[in-house]
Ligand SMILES: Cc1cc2nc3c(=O)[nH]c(=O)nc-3n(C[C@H](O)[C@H](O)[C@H](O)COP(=O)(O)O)c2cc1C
Amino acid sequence: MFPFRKILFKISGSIAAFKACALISRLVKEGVEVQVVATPSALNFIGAATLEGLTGKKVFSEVFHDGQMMNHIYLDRWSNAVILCPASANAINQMAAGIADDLVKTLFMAHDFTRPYFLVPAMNEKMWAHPATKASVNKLVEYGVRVLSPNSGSLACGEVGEGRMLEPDEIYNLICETGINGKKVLVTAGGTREPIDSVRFIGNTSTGNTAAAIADEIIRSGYEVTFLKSESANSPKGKCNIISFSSFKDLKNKLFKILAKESFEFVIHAAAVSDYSVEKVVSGKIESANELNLRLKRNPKLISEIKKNSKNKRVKLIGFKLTDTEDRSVIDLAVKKIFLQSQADFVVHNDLSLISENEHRGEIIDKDGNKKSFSDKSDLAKKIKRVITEVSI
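In the form predicted in complex with the named molecule, give the structure of the chain above, and only that chain.
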């Protein structure tokens, strides 16, 4: 699935502009919102009618547009990512020089580089090899632009060489992969077992299945996953680094050790961690002849310690909150408490009433209170993948 939901799709004047239509069409079919901005030259190659027909949105080209004068800022801020495809030699050189004489290039001057900017060049091989173009491309890369370099092949002008724009599917796949490969995610899974004596323990019903489904989804996207799971929990099918824990104490030690050693982009803390441990664990087997009183001590909230103990101080955290109430105000308060205590970036909320063998409904909530609902484990896994990809690319 494409990692961005709102794309500002810019087109400049190249004969490869027709290929942009296939990419736009694929994105729209996937439910991505696409807003096209084309240079006046680009509209000589493909018509606004085609682009509007594909996206369902009016195509913009001019900086001065009645009623929409702030498009040169607003459209950039509206998007999750920008794609300039095709990028002409002229557009590349103008952008590197800070020239802003149409909407495509003015938007570049106003670009907020916390969002990715993908540039897909298409031109004759002499234009691509020109020192001006080379210097401009290097400058744009320094600014933070991601260049999807052209292939070698036969060009529209009849010459053969490097400058041929990538095919729509190649562009799609490269954007999906960019920035993901090798990025590290830690997933905790399953439930702790608090020992009573050498053979008995207090446990919970967590199976680790949800965490395993999430891990599999993100492993498929190219993330490097460390799966910290309880001994009895299920593992992902995909290749990852699996480490097992037993009790709260064991999980705490292993979790903090891993967090201090490796730089994770994301921690998905899905493990069901016991709020209590047995105060005095008996070595050997307690005789069962008599009544037994256990004294439990309160455990600290591990989620509140994750960011503090992380090597990567910019790590993003997803916490989980299971409630047992239909009272929305109680739910909202419980979720708010997690955000406050742990500095979590997202909380996955689910309620016992919405979890059964065939059903697992809930919502992913961000710090601003925006909610994405999910209908089952696999939907949750896909939506978490989308969330982390949007944030980490």
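Please move on to the form predicted on its own, as the form predicted in complex with the named molecule is already shown.
The text that comes after this line covers the one chain and nothing more.
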């Protein structure tokens, strides 16, 4: 069942506007009250008569119309949720810049973000990849807009690439998934720093970029995300609860405290946790004149304690395993060990040989050994989002 009963359905100028009709028709058939607002350019692609016939309501397009001067307030307050479908490159960039030169964008300026705002992009792949569009999408996500990222495929211009608007059924299903407002996901990110003295530490090269990309993708789908990150790790652009940690000990304390307090549907444990800590941390700064010998103590595997310490005993767990070998038998053994030790539901595996500045390939493996490959961080984020929305808790 569709989770919202009153939809303000906005349409901007794009050849993909015809797909909006199928989505509107499905919503109306399910008893959803739909009010359409279209830009003048959108009405060049699809007629007002068609939209009025589907909804049984007058289509609004003009800001200045007798008796309707306050529509930019009333229409937004009337709805349970807003859908902008399709969202053209022009509409996205103008909205991010605060430009309100038509009713669709004026309504956006008056939007109450306690209500969901779904944006469904449709454009040429070069327009979608343009730095201006990327910056605008990120800004809208920061505002609280939920972006339903486009597919790759054949485009209206004859080219093939990312920018093809999602199909109506895909849009419907993704919005239904957000109807479970309040579902919570915990994402850990970045690497621990194990202190040697007051200024030195043992650390690793983790940036938290992959975890941040995953968090942003699931934030867009309406999940409440807690992002537990190292002090040096990057943060998601979307709105979430950010908590920082420093060392293994600090991460352990904060992780178990959060797990005991909040009921999470999923834990995505992407943090690069040190296997060792310094046995005796020196107070103050060690003089650099002499050689230094350090004794390390082994840290327990935090991933093995996540389900035990979770308030939600049915929590689903996604672990990560990085290997440095081309031997498939060694890889399979390492992944199997993660499943056995932690009772993880999925493991994301990649190998150092497949990671570089321009490459980030790997696979998502479930408990039955089924694998889904991913080509880069963006693809991984989308596939993890699909995993967490498909798995029933």
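Quantities reported herein were computed from a predicted structural model and do not represent experimental measurements. Think of the rigid core as the biggest set of C-alphas that the two forms share within 1.5 Å after superposition. Residue numbers count along the first chain shown, from 1.
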- Query: Fitting the rigid core first, would the Cα of Asn293 be found 2 Å or more away between the two forms?
  - Reply: no
- Message: After superposing the rigid core, is the C-alpha displacement of Asn124 2 Å or more between the two forms?
- Response: yes
- Query: C-alpha of Lys249: shift of 2 angstroms or more between the two forms, rigid core aligned?
  - Reply: no
- Item | Shift in Å of the C-alpha at Glu33 between the two forms after core superposition | 28.6
